[in-house]
Amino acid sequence: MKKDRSISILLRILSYSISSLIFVFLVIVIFDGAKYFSTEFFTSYPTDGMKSGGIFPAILGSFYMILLSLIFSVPLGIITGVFLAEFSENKLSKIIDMSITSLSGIPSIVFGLFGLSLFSITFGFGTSLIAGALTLSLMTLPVISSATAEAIRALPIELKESAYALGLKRNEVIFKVILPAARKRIITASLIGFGRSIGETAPILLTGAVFYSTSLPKNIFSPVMTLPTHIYYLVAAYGESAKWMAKGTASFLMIFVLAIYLITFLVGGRRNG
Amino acid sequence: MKKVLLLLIVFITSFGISSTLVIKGSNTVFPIAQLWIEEFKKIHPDVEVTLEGAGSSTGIAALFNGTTDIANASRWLKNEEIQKMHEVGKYFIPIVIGYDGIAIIVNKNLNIEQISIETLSKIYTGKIRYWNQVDPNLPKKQILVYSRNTASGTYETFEKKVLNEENMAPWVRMVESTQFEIQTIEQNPYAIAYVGVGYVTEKVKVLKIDGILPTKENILTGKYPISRPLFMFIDATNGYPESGLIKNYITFGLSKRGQELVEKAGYVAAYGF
Amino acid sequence: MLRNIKYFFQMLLIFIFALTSIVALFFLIFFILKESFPAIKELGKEPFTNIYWYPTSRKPEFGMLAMIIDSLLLTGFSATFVIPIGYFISFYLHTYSNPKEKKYIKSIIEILSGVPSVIIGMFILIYISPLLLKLEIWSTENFLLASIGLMILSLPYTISLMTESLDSVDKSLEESSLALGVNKYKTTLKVTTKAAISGILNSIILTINRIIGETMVVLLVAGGAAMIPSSIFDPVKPLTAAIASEMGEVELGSLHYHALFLAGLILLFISMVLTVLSKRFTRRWKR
């Protein structure tokens, strides 16, 4: 028993210290950057070599990019998840499962390379919103798909059985019973996909983002500024004078990600106890 | 080859639809371009401009790919690039927009005022690693050697004029931008870097090379050993742009106001004295 | 009749959509292979035997060995710390923590997992790097900082996976052990961990996969020098950082361009091997 006490105290100290460090980290990132918030910060362009102005084009660019990528990854992800959960007897299902798992393990920069060679070069989209969005959608596909599959598997089996018993065909069971029942979880999954992709930098570095643009993207073939790439450029390519903007952008991005987590929590309830 | 053609066609058409001026290339010329763009937009408010400053080589590469209108460069074309121009049947023309010297900078607290080209070369090729090898009065501390990455025209010029095309030591730290180097030098007493003279601030110390400082006069007269012209390259395969966006931008850049801005960015104006 | 048509089309839709993942993976592997091939053909063994990476010099050298070693060293070093720390924290969460503590710690860990890697890199550069100068360590971007960043990034992964494995062990196993008088720590260590070993190994593999594939943190703080480090304060350039920083400057179709794809191929290969291994362990564990 004594050993238990001492070990538990040691481990408790470790866990608490690490948690506090994380907490401190979050506080620093959010509050040290939030002091630069102002209406100007959110509504204007960067000016004077990033010494003043705001991050509006990056905010908008990020939004466009994520939304466009979700248009692809959400339907594909949901259906793939459905297939994995509902057709697990099918041999194809095993292969798809393997593919999804493989995709989720591939480094983000390799996705960037793929996006560059397929969307930017072969399809000719160049450095554009659409190239970045498509690349991002491939990255979020596994996340949404796995979460959907899990959500569907968690549904009570009586739900399906009663539907079949009533004479519904497979497609109707899927679209009219299962999907609506798992709706909450699926929305949660999409939100998580959204939260993950807004912070991804490497894949869009090569395919969609630019340093500095004086205008808003006109169509999906234009390049965009995005929040994470903006932070990267500010830190790597600018000096002291732009630090404030990097901090501010990071703070905003962090708050946004936290907000998504909060919404996920409220909508879906905790999955792990 | 076919891919390049397809890409070109898509891009030329997409450019025809929008009136965006795309400028890519040198990180050294970037501050000049940013100032120009800000004023240019005041004169032509309906025009959109995007700017990138990843390095001279990226700009020239983009010119070949047809993904940029103007390539800023802080170096002349490489032999391979000239050869490729012949191979693919393109004709790029240079426009000198200003002059620049490459300044060797160290921290203000480091007790050294001048350096010779051979010593500089030895530091960067790795034959000298400690400050006391440069000058016995200096402490025996490792020299933190910084350089721009290989996309940079500054890097190319330095390689050619100082290193005589020898390779840099593997421990030379390649960074993405000049600003980052300036910041590092400001804070780190044992670091050394080479930067375009326009980036120099009062917070760093510029070393004399063989007794000569990179003043405007020394650069213009060529007395300072590491000076170079700054260029804009445009694709004149289909003729010199006599009207349109590119022409307007060039005219602005070479105008009195444009050249004033070159000086404001810290470089030496090419015209308009 | 209409119902049957709907059936046909909706099922077709499901099949086609589900196939995209296979198609996507196939094309990804295909394109990376295709674009690396010219480098493989022209460079042969050089990337794996030469430590000098001078892709743009007059006499170009494409030795990736130094960068490969950098990637491996960084991964190994970071994993050596993260995995035990992750294990200890999961151990605590599983064995000793009360439900409220567990919830709180798990939430904060989960929030950390959502932090974009570029923010972690920025944080280290802006707040931690200057501390080094105060300590008279003049190398402000180095192996150690990159490793710290990687550890911060991968810790949530490790903890959540390991906790899940430990928690999913049949409670009766633990209860019987405790009933026999074995204390809590021994129970978790000898009984639960053993039972969850495939899950734990799986977490280790996935953590390693996450670390070796990370780009932004190393791009910002590792130093950008393609050399084999002789001290933890030396700058390094792992494969991921090399690709990210140099891809923007290569000429499409040049040997440099293909060499970078080859670097991507190496990463892809490593991640696929790790994924397959992980799948093996997951299957054993989920049983």
Partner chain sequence: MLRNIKYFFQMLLIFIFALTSIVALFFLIFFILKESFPAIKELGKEPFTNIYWYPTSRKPEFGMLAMIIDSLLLTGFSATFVIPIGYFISFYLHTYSNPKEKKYIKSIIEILSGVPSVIIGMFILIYISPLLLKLEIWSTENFLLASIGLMILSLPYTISLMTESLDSVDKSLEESSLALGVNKYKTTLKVTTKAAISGILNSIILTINRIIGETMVVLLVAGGAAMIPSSIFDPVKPLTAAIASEMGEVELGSLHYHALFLAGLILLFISMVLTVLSKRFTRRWKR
The other form holds:
Amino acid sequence: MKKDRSISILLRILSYSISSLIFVFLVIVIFDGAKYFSTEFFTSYPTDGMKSGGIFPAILGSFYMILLSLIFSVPLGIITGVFLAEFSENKLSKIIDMSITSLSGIPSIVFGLFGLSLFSITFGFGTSLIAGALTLSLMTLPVISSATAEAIRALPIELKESAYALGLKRNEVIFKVILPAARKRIITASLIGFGRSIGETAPILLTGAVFYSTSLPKNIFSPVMTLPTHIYYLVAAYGESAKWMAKGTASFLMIFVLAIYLITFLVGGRRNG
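Any chance you could show the form predicted alone after that form predicted in complex with its partner chain?
The following holds one chain only.
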């Protein structure tokens, strides 16, 4: 008992210490950059070689990129999750499950290289919004599909048995009973995928982002600026002169990601409540 108590105390200390360090880091990053926030910072283009102006095209570019990636990944992820949960006895399902698990452990730079090779070069999309979005959708697909499958498996078996007893067909049970019952977990998974995608740099750096754009994207085949790549370019190409913009961009990005995860927590809490 004493040994178990000691281990429990040690784990709590480690947990609280790590959580405190992360919290301090977030506070420093957010407050260090928030002092540069202004109306001009959020509504104007960068000017004077990135030494002044704002981050409006990067904000809009990130929004377009993530929205388009979710349009691809959410429906496909839900369909894949349903197939994994409802047709688990199928050999194809086992192969897909293994593939999804493998995708979860692949570094983001590998996704970027794959997207560059397939979407940008082979499909001829070049550096474009569509190439970056498709690459990000591949990254979020394992999160959404795995969470959907787990949400369906966690449903009471009586729910499906009752639906079948009422004479519903299998497709009706899936789309009218199972998916509505698991919708909050699916929404939570989609938000987690959204939060992960918004901070990715390597995949869109290779497929969809440009250093600086003087106009907003005209269509899905146009390149865009994004928040993570904007920070990367500022840090890599400029010194102290543009450091303030990198700090402000990082602060805004951190706040945005935290807001997404807060919404995810509220949705999950409402589900569990």
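Please read all numbers here as calculations on a predicted model, not as lab measurements. Just so we're on the same page, rigid core means the largest C-alpha set that superposes within 1.5 Å between forms. Numbering follows the first chain given and starts at 1.
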> After the core is overlaid between these two forms, has the C-alpha of L262 moved by 2 angstroms or more?
Replying inline: no
